[in-house]
Every structure is written in C-alpha cells, then in structure tokens.
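This document starts with one chain, in the form predicted alone, laid out as structure tokens.
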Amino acid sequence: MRAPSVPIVHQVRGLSDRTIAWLFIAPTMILLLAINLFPLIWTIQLSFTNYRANRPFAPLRNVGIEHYQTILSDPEIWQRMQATAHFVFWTILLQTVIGFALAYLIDRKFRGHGFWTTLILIPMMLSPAVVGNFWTFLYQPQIGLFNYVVSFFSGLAPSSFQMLGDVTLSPWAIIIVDTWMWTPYVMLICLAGLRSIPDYIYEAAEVDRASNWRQFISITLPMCLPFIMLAVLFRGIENFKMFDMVNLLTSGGPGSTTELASITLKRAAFEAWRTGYSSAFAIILFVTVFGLANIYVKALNKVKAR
C-alpha cells in the first residue's frame, strides 16, 4: 500500500530557521558565484594560450608564462602603470583634502547648508559620459570657459594653451574632471564620520579648556580617520581601473600621455585582437588591486581597533 504524501507546508515547518534562510539565499549566491568566478577561471586559462577572440576557430596553442614574461619585461607597459600611478595618487589626494574640508563645513550646519549639500552632490549624479562631453568643451581653447576663467586670473591669453592637447597639462585635465565629479562621494562618506562622533566628546573637551585646534587634531581627525581611509580605498580601487572617462576627454593622448592600464588593456583586446595577452594583463592588473586592497583593509583594521 502506498505511503500518503506528506505536505509541503509540514516539511517547510519540521526545517531549521538556519536553513529555510539558506534555501532562500543559496540561489543568489550560486548565480553571483557563477557570475564572477568564471569570467575569471576563463581569463586565467586564456591568459595562457594565444587565443584570439576575431579568430575563435584558429589552432589553440598553449604558451605557458610567456604573455606575463612580455608584459613585465616591457617599458611601455611600465609607462602606463607610471601615468596610472600618477593619476591615482592625484586624484585621491585632492578628492580626500578638498572631500574631507567641504564636510568639515557643512556639518557646521550653517544657513541653507541643505541647499549647498545638495549642489554639491550635483556631479557625482552624472553619467561620466555626460560629464567627458561637458568638460571637453570646457576645454576647448577658443570657445570654452576653461581657458577664459584661466586668462582671468593669470592674464595669459585663452587661445595660449589647450588642457587636453598639451603633454605637461593633460594628466592634469583629466584629474580635475575626476576630481570635480568625486570629490562629493569622499565627502558623503567624511561627513558620515563627523555626524558619528559623540557631542558629548566635545563637550568634556570645552570643559577641559581645549581649543578648536586642539579639539580637531585630538578628536575631530582621529575618529574620523577610518571613514577617510575607506573613502580612499573605494576611490583608489575606482580610479586605478578608469577608463571611460580618460577614453572621453584624450583618448590617451596626446601621444601616450593620459594612456592609463585600461586603455591599454582595451586596445590589446579589442583594437589588435590579442586576447590572451590582455587576459593576462587584466590578470596582473586584478592581482595588484587585490595585492595593494588587502594590505591597505589590513591597515584600515588596525585604525579602526585603537
């Protein structure tokens, strides 16, 4: 004789909470898994071999380390990890001081200090496209307010220089355009840590006599340093793979001069076709961030433990 069935909604019911939550989480988790780690597993095995995505069909030869002995034997490819390294270092470093001073003043929460934050926010709302188009024509010598502004405070003539067709002032450009357009997400995140300091911290060192200085260097900076150093580690994580807007405004140019790692990377790939070098290039490149992010989160934890 047959068994009768037992319902479903008993079965759910005789499960732990521990692994009705693991039943609800485990697809999302597989897809998310499935998603990253095999464009990974797949970079990596190509990275090996001479595969050529416009030539899928052709013999597949494997080359052992040979695309990664090229890459870290070749100049030019340490040129571009040189202008990379240029462009990160810049980029955060005035992100984080003028980030971090613009939050330092508003949680002063002067007048209309809403209307200000929200002004502020305005770039960091816009799609990097719209911003490379904005500022190349910010740039242009004859007809854009850059160089006007620039004439109006040096005194040199608008139509003397080019932002973005002059090797010594084209690194800059593209750190002002990053700069102008980040700098709101560094300061969200410092402000975040200025609203999380107790008032009451201040308070006992307005008794203590301690002056605005005093109270800045000992407690404002100190406990607002781990949410600086996050910000710096979500930006430099950013800036050291940016590509669309450095494919924007120079396109690496002029000459090789804004030419970053990923615009390196994307002419390997889909200009010359040569898609186990660039695999292996993305994975040298994947290997420092991760390199560089763990010991930097290593630090931030020792921070965060004083």
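Residue numbers count along the first chain shown, from 1. Given the structure is predicted, the values throughout are model-derived calculations rather than measurements. Definition used throughout: the rigid core is the maximal C-alpha set that superposes within 1.5 Å between two forms. First, how it differs from the form predicted in complex with its partner chain.
If you fit the rigid core between these two forms, you'll see the Cα of F24 move by 2 angstroms or more.
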Contents of the next structure:
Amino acid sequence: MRAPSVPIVHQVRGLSDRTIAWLFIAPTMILLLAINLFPLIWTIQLSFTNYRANRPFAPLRNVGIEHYQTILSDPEIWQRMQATAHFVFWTILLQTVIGFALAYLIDRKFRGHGFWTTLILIPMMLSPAVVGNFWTFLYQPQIGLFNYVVSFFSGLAPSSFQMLGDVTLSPWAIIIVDTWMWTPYVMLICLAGLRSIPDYIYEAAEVDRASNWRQFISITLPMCLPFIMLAVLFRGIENFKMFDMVNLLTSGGPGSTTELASITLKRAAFEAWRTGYSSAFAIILFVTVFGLANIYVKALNKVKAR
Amino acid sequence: MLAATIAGSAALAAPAAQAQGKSLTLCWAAWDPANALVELSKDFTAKTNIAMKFEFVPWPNFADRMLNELNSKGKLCDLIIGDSQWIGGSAENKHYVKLNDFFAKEGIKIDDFMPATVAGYAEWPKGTPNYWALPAMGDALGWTYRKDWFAKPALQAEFKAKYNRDLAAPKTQTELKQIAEFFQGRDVDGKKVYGAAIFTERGSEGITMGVANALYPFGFKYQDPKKPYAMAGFVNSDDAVKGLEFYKSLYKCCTPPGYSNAYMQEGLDAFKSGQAALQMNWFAFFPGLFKDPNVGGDKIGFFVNPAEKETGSQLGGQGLSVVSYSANQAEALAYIKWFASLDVQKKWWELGGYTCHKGVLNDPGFAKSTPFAADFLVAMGQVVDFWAEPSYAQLMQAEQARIHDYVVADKGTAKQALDLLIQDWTKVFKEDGKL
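With the form predicted alone already on screen, would you show the form predicted in complex with its partner chain?
Let us now look at the entire complex, which starts with that chain.
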C-alpha cells in the first residue's frame, strides 16, 4: 500500500511548513534584532538624556530634544556636514568616472588584461590604516613622491606646497587617497555590468550599422546604469561614515578643514564621552543616510524597471 | 614506564604551580620610561614573588584605550600610570582607589614628593589633601638643541654680528625665535636644516601642549586665581594674545616643511634625522636622545622653556594609581609601597625614569647626574598644568580646534581664537554645573 503524499515535515510532531520555516529563521532574526534593533532603540532613548558613559554615578536627566536642537543649530556641525558632503560628492564622482573608464578598458580583453586587473585591485585590498600611513609619507613635502611628481610636471619646488597642511589642498588630498583606494571597487561592479550585457545586442547594433559611440550611448551606458548606481550607493554610504583614513591623514585638520561628521561624532562619543549628545548626532546622521539611500534606491529601482 | 609516568605528572603539575603565583598587570604608554619600569619591576618580583605583566599602548591611542578600559570597568589593569589630566575624572568616577588611608597606614609621606608633582598627578580636588595616585613619572616640556652646530665658529660669528650676543641656549622666547630664524633654511654640513620642531598635532593634545609653552611665559592664565572658572581677561588677556601670536609666528617662520600635524614622535624624527636646530619635547625623551649615536652625546644640549614676561613650562608626567576594578588590589598596593621607597626611586632615576621623590631630587649630586637633570629641576619648579577637570577631554578638544584653526589654518585672529575658547570652555563648565 502506498503512503499518502504528505510532506515529511508534517510528520514531525505535527508542525506545519510555516512553523518549521519560522523555527529555522528565528535564531537569525533574534540575532539580527539583538545586534541591530536593540542598539538603535537604546541609542534613540539615550539621545533624549544627559547620559555620559564615563559618569555612571551622575544623575540621569531627561533633556527632551535639547541635543537635537543644539546639534542642528550649531554652525560648526553644519560646517562638518558641508565638509562631509564635499568629500562624498567628489569621491563618488571621480570614482565613478574613473572606475567605469577602467572597467570599459579592461572589458576590451587586451593582452595582459588579467595582470592589469589584479594590479588595479591592489589598493582596495589594503587596510585603510596602511593606506593612511602610506599616503602620509607620499604627501611629505621633503621626501614624498607625490610632491616630486607634481613638481616634475608643474615646475613648483617639492617643498613649496603641503597637501596635508594647507586648508585648500587638504580636502583634495583625502579625496585623492580615497579615489586611489576605492576606484577599483567601482571598477569591479562596472565590469560585472559590462560583462552582463549579451553579445547579441551588440551584434544586432552592428547589423544596423550603429557606430561605436551610438552603441556606447544606447546600449552600454543604459544597461550598465543600474550597476553604476549600485556602486554609487555603496560608496556614498561608506564615504558618509568615513573615519579611519581621514583620521590618519589629517586628524581633521588643518584647523577643522577636513573634520568630517564621523570624526566629530567619534570625538564626542569616545573622547569627550557625551553619550547622550553623540547618540542624538548619530541618529541625525543615520536618518540622513537612511533617507537619502531610500530616495536613491527608489530611483535605482525605476532605472532597473526600464 | 615509571619514568614516563613521573615525567608526565611533572609536566601537568608545572602549570598548576605557576597558576598559584600572583601576578599584576601595569598599564602605561609605550615609550622609553616604560622599558625602564619593566627593568625596575624585576626587583619587585624578586622580592615579593608577584609576577609583573605590562600593557603598554602607543601614545596616540593611549588615552582612548585606557579611558575605555576604565569607563567599562575593565579588569585588565591592576595598576595604571594615567595622565595628569585624568585625575579629576578618575577620582570622581571612582576608577582609582583613594590612597590616603593606605599612605597613613604604611607611613608613606606624600610630602616626600615634589609639590608640583603631588598637585599635578595625585590630588583631587586640587589643593585638597585627597590623593588618588603616587607621583611616578615627573615630566615637563623642555627643549633640546644642536650643541655642535651652535659651537661652529663661523655660525657663532655670523650670529653675533646679527644679534649682538652669543649663539647659545636662549634665555627668552624672543631669543628662541631668533635662533630658530637664524637656522631656518640654512645649509649646515652640506644639508638644509630648519629652525625648530614644535608641536602642531590636531587629533589628541599636541598643539595644546605645545602652545602652552609659549602662552605661559607671556602671561596666559586658565582662570582668575581669586575666582575659579572666571576666564575672561586671563585666557584672552593681551599677554595671552601676544603669546599665541608668537607661537604662530614661530610655526610659520621656522618649522620644517610639512610640519602641520606634528607631536612627540615627529619632533624626535626631525631632531634625530638632523633637520632641526631646536626641538620642543618632553624631558622623558631626553635620556634616549642623549644616548642617540647620531645626535646625542656631545652634539646635544638641553634647556628649560625660556621665560618672557614670566616663567612657565607645560606639565607632563603621570601618577601611579590602583584601579578600583582590580581583583588584586592588595598586591597592587604592595607595589605602590615598594615603588615609593627611596632606594627604588633612586634606581628608577638611574634607569631613565623621572623620579618625583625629594630624597633623590634634593641630593647634592642630582643636578650633575645627567646633562639634563638641572634643567629638569628648574622646569619642575615652574610647571603649569592643563585643566584636570573631569571634563578635561572636552576642554582639550576645544583648545585643539581653536588653536589649530588659528595657528595652522590661518583662521581669524589670536584674540578671536582665545575669545572662542572661553566660549567653549564656559559652555563645558556650565554643563558641569561649575558655572
């Protein structure tokens, strides 16, 4: 006699498929909630208090939205946000343009392209701490290679300009380093996009006698756009919270020229120990990134749907 | 078979025997004096059979790492040699064990230690007999100079013709700047050299410590001596403004290129590589510099931070405290008792640590015991410390930003920078309920 075709799981102590599924997912869900949601809720709660992690015996007071008001009305915080926006904008722009151009070249599959791809990827594989120290030496006005290269092409004396000590040059110094380090990442994503375009589309365009430029504008760029936008999203989020490399290169200086929001936040939270204040600041930054990323993802989905 | 069994039993027994022995962990910064302390502590282990472990953190991360440890009530450190600025916060937040009763019970007299070090490293609240540390490592900012360059007849003649005085260690801040200007960009022994390696670091405490060495001699005061936390007219006095302008002019005229974010290590590098005629740095580094094969010995000279309107040097140094979260407090206190004895303090100085014990410092032979000992005594007699308030980190961050903005980033005037600093500090003291 054949057994009835009941799923095996139904035979396990009478549990339904849905229950079994939940049992499998639950540990992960609980873990995610514990490490994501709980700290977030706690941070929100702390942001309305005068709590300081280094003063456990001080009386805890509810300060309402005082920290939020202080932060949003502080011109120096807006300067930090401006510096962050400047850094994010230029790094994304440069990394996207150069990264896509490199991917386009690598995609041509010229002789030795594997070697060049590996070589280009090296900066991305280094730790930001190593990169920060490495470029500090490169930017050294007396012995730094960067200054010598610039002086070779410009005729300026190598020690006549300071990339890390000049208010005008220092923001660009960190943009250059970040671009050097993370362009390969953008290149990889763009390369994946380029390789995902089926050959027959180009073949059809060839039949229609479309020029290379027309193929690039009408096929390559639109079909690669979701990948480019994804790279922009990843780099945007990463650079908005950039800390380690900038801290190593300039410590936020000269003056406060390169003090990005994340550096201010770290100093408030773990040096000055203004836990309540820094929680409010962290929430503001989180809402900013989350809001911008959401708008962006909607745009990305529209592009993908086309 | 029997031999194998005995050998096996012995191997198992060995770790058990080790585990029975007590050990202490001492936390400090990673620098030359810490190595001297490792050497010194071997005597403690020999005497008490308590093993010593050490947790040394590089200076740039020292405060972050150790304050995190204390704030999280970590048990890593039984003993800690913490910065002078931490004393207020560590006392109020109960990170350190109060030592008054212990001192009284063991007959340790705090008066045996130099008053400036007791006030700087041990007392909280300041000016009251409440002690949270034993002065362990006396330190102040001083200067080194290239004695061999100063001795060159051609340079001496040129300097005399220009400034109508001998090329020698400066007696005033103005003279210091003249010497720095004299050497800036000059060729010495076929190499381009620079005037002075001073502190300009932005991230931690560098520029604040450095500028203090100019501000104090010109007349800067943290507060009205008669009215605590009243800063207007003291922090931003005309003299303080002159001092800040002076530091900026020294930075602009006379530092090596690319010196916009420099602290202790960069100064040592500039001096050791033969780039700088003068170097501002902590006395703690001077024994190492004197031993340096390239710039030490006969080539190096030392001097106290020069006066201008008055005298003043930035206080450095640290006290030795017992961490209240330690499970080995009795042993940690035994270490302090041992460390406080005169014999140990003598050996501490011999090994390269800067003792604060009067019994060593007041010895007639002390001033001549090293080429920098006499200057150390003078410096410790004129030291001024940064705020040691529980909110010192916020106060420090404010000064770092305001001074760096003015000196390195050319933002605003000296008066504006000091006015803004008062605003920042006032806000902090108001939050703390001090104003």
